[in-house]
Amino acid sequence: MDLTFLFFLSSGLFLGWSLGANDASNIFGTAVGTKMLKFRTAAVIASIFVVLGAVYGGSGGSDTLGQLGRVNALAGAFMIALAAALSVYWMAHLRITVSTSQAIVGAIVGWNFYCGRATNMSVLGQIVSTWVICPILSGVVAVILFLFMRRLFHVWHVHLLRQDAYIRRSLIVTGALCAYALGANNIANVVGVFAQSQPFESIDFGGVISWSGQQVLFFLGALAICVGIFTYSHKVLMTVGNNLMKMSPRAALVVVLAQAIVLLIFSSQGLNAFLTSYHLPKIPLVPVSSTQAVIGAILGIGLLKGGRGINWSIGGQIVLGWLITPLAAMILCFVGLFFIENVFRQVVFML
């Protein structure tokens, strides 16, 4: 194996770590804060999905970010990588939840802007489209599931009792196809900028089962977001999981149904192929924020409530580590570039 790519891959590594810090919040922090399910649970629950969704669903959003910026060189990989995760890391620190989505788009512009490149800007508005649309239809999505799950215990006089042990496997079963959603929208973000570099071979799992040197890669990107998920996480996950806003067990559930929807309908290349079929306009399939997502659901159901109960000072906060997320990776990624490339003396780029 090529250890001078290992290398490199670290920063990749490491940022799949700070996913997996910050974005298990989005997967289970509202069954953990409502004590519907335990944290080692919810962490291993997480872990294998997010591992089965990168390895078989995670293509899609990777050739998006491709067309964003066509990044040739490891070092400069290396760089957007690095800094997409250090601003990650250190909102993560501060117990803000942010998108990861959000700062690989920026580390990656601020590669473009470092080595002249013009940055795809039809791409680019697609994908920040998504970050405006993402939480609205989260929101939107939350809503009309928890009326209709309202609706639903009401006609059925489920005792109280009851409906917390469906609740409870509900959540199991949802929070495993959020995490599924999560790795095969997201492990574009973690290692996509190295997919033209990766030097790994088709493996064969004795001719039932086998993988292509890209889904290798993104196998080993999935093990760090599931060592930041049991290493990390918990800081964060209260945060989405209580701070924000209470909720009722019945509320956790229609959040992470609401995230792993969103999550699928942009990562699914069947669901375009569907549409395609049937001359119907194709949805973008871009990497977006899981974080988004959890905080639309959130506050869709919050403002159906009257929104009394919405700590808005804590949704503020994550307002703007939204902001300031693709600023700083941009940022860091630019200076890192250039001291990369005058003082290790590494390409970054290639004409």
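Positions refer to the first chain, counted from 1. Heads up, when I say rigid core I mean the largest set of C-alphas that superpose within 1.5 Å between the two forms. Since the model is a prediction, treat every value here as computed from it, not as a measurement. Compared with the form predicted together with the partner chain:
- Core-superposed comparison between these two forms: the C-alpha position of Val173 differs by less than 2 Å.
- In a rigid-core overlay of the protein, Trp90 has its C-alpha displaced by under 2 Å between these two forms.
- Here Val227 does not count as shifted, since its C-alpha moves by less than 2 Å between these two forms after the core is aligned.
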Given for the second form:
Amino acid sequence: MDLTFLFFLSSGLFLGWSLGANDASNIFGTAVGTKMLKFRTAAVIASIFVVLGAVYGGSGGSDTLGQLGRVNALAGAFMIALAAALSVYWMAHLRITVSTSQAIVGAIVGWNFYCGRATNMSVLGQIVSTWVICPILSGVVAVILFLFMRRLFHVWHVHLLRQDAYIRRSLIVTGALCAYALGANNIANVVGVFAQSQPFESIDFGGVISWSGQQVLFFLGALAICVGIFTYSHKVLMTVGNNLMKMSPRAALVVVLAQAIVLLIFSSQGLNAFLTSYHLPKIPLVPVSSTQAVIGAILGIGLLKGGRGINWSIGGQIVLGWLITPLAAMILCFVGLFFIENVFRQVVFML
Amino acid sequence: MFNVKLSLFSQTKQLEQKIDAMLDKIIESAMVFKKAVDVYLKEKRSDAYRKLSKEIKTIEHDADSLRREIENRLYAQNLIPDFRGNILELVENLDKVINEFDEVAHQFYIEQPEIEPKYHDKFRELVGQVCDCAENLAMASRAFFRDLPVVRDYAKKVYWYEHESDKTTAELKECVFDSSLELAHKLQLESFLSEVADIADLAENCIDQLLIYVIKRDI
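For the form predicted together with the partner chain instead of the form predicted alone, what are the coordinates?
Following is the full complex, with the preceding chain placed first.
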């Protein structure tokens, strides 16, 4: 196997690790924070479903990201992934939850700047608009779900202990679904840029399961995500879980459900076809950030309760993180590309 | 590694049954206590009273072991993390009410206070109010687990019966001290009346806390 490829892939794996460290907190952060699940249980479930989602659901790169910048050189892809990973890692280190999608978008815009290519402003506008729409929508969905669940438990006289058991199971199921969606949607962000140049051959497991070369690549990316989940996500997870607002297990379930629904809305082609058939405005199919969905849902519930329990300073830190992440990724990518091209003499873009 | 076992629903059901059994014990102890006092007023320390007093002791023992099992299971199975502390407190307070029933019944057995027949009706009334208090506390606690809005209805009843028991106790104490009994006898009766009224006070404290848990659960 080409060692150069493996070297370049390392930045993608590093980004995968950062994604695992960060985004697992979105899936199970509230469940672990409310002590409904142990961290190890959450980490094992998240890892299994992220791998399944990546290998079986991560069919290709994101079209929207592709439209933002067509990265056509391996060294360029390496630097984009590295810049995104470094900014996500830095934020994770500061215990601020960030969006990996934002980091990637920032890094791609940085690559566009370096190459002197015009960034497709309408696509960028569409993506940035979802950074605002997504948390608001998620907050609204969370409020509706929370009110519905409160009503349900008032009408349905189920024992408090039984409620606890149901919520625990629902948290596992919805968390697993979210982990699958995370693997499917974000694996393209992690190693998608390497898909064209991957040298892996297809693997056959005793004639029962067979993976294409791309699936092997995605599997490697997913493994990096798993390592991130196990080694670093616990730190970030506690911010989402408890610091932003003290939550009940019921609220924790609402947060995960709202996240799953919002991710689905922004990635459902079926829903878009339905809206088009009734001449309604389409929803942009953009890889939205699960972080923003989670924070939006938590704030939605907090505001419903009168806003007293919300730790606004942590909320402010998170919003600041959203602004700094794409900017940091963009600047890092720009500077990194300069070094790679002029010091290491690598081709970072094709004309 | 997985703390969520397949048998969690059955374990949850067992714990639900234990909490229900604990609440049943309060109702049982109140009913047996009422009957025991009635027997005492008629027959003083008879065999029948001895049996009833023993029955309350057994109920108290059972309630103690139920409380310990509930506490162990809640922690061992890591159940309802956000309410575990409150439930433990509730179960402990309920246990205190049962303990008080046992203590008062035992005190009757040991001290054998002389209660004149003219006080019997008022005394029965007081015991009835105290037992109603405890029974409504048990119903309010059961509602806390299953039907939250109803807790307030039972709480209202507990408060009302506690208030009534205070009035009855005051009236009885007044009668006792206005009588020509020996001072030692008066003081003994006063202490008994206070002990019985304390059961209603314990139930009232328990309800106060329960209502706070209701607010906490509702948000």
